[in-house]
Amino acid sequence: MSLSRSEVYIDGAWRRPLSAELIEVLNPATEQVLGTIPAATAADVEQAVSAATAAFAAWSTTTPAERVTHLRTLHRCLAARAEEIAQTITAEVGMPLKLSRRIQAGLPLAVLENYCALLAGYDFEERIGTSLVVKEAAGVAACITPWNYPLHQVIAKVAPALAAGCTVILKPSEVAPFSAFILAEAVHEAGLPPGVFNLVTGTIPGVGEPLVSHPGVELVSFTGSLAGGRRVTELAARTVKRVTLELGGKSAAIILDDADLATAIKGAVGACFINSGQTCTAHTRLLVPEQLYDRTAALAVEIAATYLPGDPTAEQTRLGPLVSAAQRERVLDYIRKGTAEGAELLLGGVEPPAGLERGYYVRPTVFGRVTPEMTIAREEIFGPVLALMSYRDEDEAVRIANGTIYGLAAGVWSGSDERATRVARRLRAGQVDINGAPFNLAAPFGGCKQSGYGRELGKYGLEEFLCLKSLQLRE
């Protein structure tokens, strides 16, 4: 299977970028090429900035109406390719081919979705006093997304963007970047009008720097690492645009002593677990009184033994490989830290999974008695690698949760909601999820410290692309 690329889009057409050069794609279960993409330049980048510049005029004076009907085709277009979506992203990425229908094809459908029932009846204007204040497009919008969930962080920056009145420029990463290039065919099936959407592939310094350098470019839109995101503000900080963030987390689950603790644990461990660790959200220390650690180990052990590594294509697998060799090393290195300095071991390692000589694949791990000042207790790991924290009491446990330089998510496990929701509001973290409640695309998703600023999804995500002006009238 070859999903080779050989053009960008810009302008509403498919172009040569004006460099040859290529970047070989790879399937992280096989480790065999799937593809190529073309590396384009700083050129290619202005001749993109040049098509949203020249159609932003029109794009932002249409009516919300019109741009939810350009909108839902684009749904409907997407919608139809659902399948190739799941397919591609599970190459690509390595996720279980039955979880990337649901999320990594799903999930963007139903954010593209909810923003055309929001766009429908959003109010772009509000009466304050004497002054009228409109909403209007912040101008040229620059979206550079992860690989991890590679569509869906794609249509959560891109979806609000082309709903605000913006146009777009999209960066996708060079190491999931297929899905991608379905987007900007579907977009073009759709017949969004030319330089409102453009695709320019290619590497951070040849790609994504020339972007967030360029004085056309009016707004940032960035998901990544924190050394990304701090590189991403250096360089728009040149030309004062405005900027949002979605970086790392370290998120703890906080089970509490009176929490259902074989569910809570079930829970917390299919948090850490899912798409193989490599996620943002993901609930990597398990804090849980002292007095349940024992218990608390046993469960958390025997229920992450379920997730076996495998074939993403095949139906019964729950962990698929990690995304790239550079990733693996980097996940294993974390777990010789984690030894080095004293945690205990309890299930996996650095040894490859049995029968999993080819791909990169990591077995599930998972440590006992971690302490804060561990690295494995500080740092994302982005893997499938859990943590278990013991605490003395609620303070202590809010204190361990809150004592990283990261707060994008967290979670709490209680026998009742409202105690829960009591230590939730204590905790340093942008969204926390509260006895396993389920994701809402309407709530805004974002982190505060050094896990970013500004929001995705909703109305709050709709807002990070407009800008506000008064109108100040007469009585």
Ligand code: NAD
Given for the second form:
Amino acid sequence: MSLSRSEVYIDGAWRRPLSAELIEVLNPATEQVLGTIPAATAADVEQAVSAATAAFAAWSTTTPAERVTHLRTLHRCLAARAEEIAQTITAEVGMPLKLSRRIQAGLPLAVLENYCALLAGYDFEERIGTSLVVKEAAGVAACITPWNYPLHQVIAKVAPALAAGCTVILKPSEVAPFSAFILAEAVHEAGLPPGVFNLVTGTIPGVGEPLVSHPGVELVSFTGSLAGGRRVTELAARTVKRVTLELGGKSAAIILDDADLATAIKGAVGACFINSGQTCTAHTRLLVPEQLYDRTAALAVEIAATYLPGDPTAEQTRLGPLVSAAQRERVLDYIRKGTAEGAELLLGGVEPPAGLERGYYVRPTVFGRVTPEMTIAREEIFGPVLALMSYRDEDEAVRIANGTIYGLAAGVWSGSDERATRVARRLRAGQVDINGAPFNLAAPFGGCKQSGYGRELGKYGLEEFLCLKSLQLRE
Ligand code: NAD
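In place of the form predicted on its own, output the structure of the form predicted together with this ligand.
And the full complex, kicking off with our chain again.
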């Protein structure tokens, strides 16, 4: 199948970018070219910002009810293409299709639906003493997203931005861009006014940096790597833009001594290996009490070994390839470092999985006796690599869990939800799962420390795109 696109979406129309350059997108399971996308340039960014600026005055003054109507239509147009979205993202990212249907297609639709409901009941005004505080659209927003959950990360920005009354320029990852084109087509079909949503694709120097630096952009919502986030913040600072950063993580799952071990380890391994470990919130460090270490290690290896890498389009596959050759190299480097720094390789390793000569596959890998100073305990790997660490008491578990530069997510497992919640309160992380409780898309999502700042999802995600104005009234 060819998914190629040759145009970008600006001011309500598909346009050929001013440069004819194209970017190839690969299928990570086959290493074949899936299609190409336009490498737009600063001149296209200029047009997109002009269109978004021109559309802002009218869109930002629509009523919430009018925006709900638009967003509901958009939801309908997107939902009609859910299967195509799942297949497209499996082809470009490599997530097993069964999971893609539920997560890569299902989650963004649910988030969009949630914003329709939220917007319908959201109060854009608040009375504080003699002031009337009005919550207004913050301006033209640049939304910059990575490849690992491509449409979810896009919708987590675009839906609240549009709901708030902002106009948007989306720059998706060039590694997995095709679902963003499907979104732009859905926007067009839904009849959103021209300029309200614009899509430009291209490289970081070609499109990313011109967009973040553009004085007409008032707000940047960025999800990606720590290095990318730092650079974006520097560029945005020059024109004092508001910036929201959703960056990396090195999240810990803490198993307390009264936890049901089998359930906890199954949940923790799943939370590490989902999307082949290419998840910002992956629970990549498994912290266990020293007295349970041997049993935990044996169980973790047993469960991890069931994640057999394979063709992501096959129904039974649980572990697809990594997204690219570069990503695989990066992960294999970390596995080499783990061994070199003295961690025990309990499962997996750098050899390619048997029978998979093509595709960027990495074997599910478990390291034992990992200590906090090792590289694999400190840095984000973004692959199917679990680090087992032991602790002596609760205080040490909390210290280890909090002992990285990141603070995105964590998990706590205990026989008592109350005890797990008590430990969770001590963790520096944006979200902590208690005994494997599911993701709540109405609750705020984001990080602390170098995992970033600002929140996505639910009303807190909406408020990132609002600007407060106090109207001082006479008594
Ligand atoms: P990346 O930083 O390379 O790229 C992310 C996006 O930002 C891409 O669209 C890229 O083109 C753009 N970009 C990068 N540098 C830029 C710059 N200087 N100016 C403008 N645009 C720029 O990240 P990636 O490899 O695509 O994604 C993986 C990373 O994303 C991981 O570190 C992961 O943890 C993180 N991530 C975080 C979350 C979260 O919500 N916290 C979610 C998913 C992924």
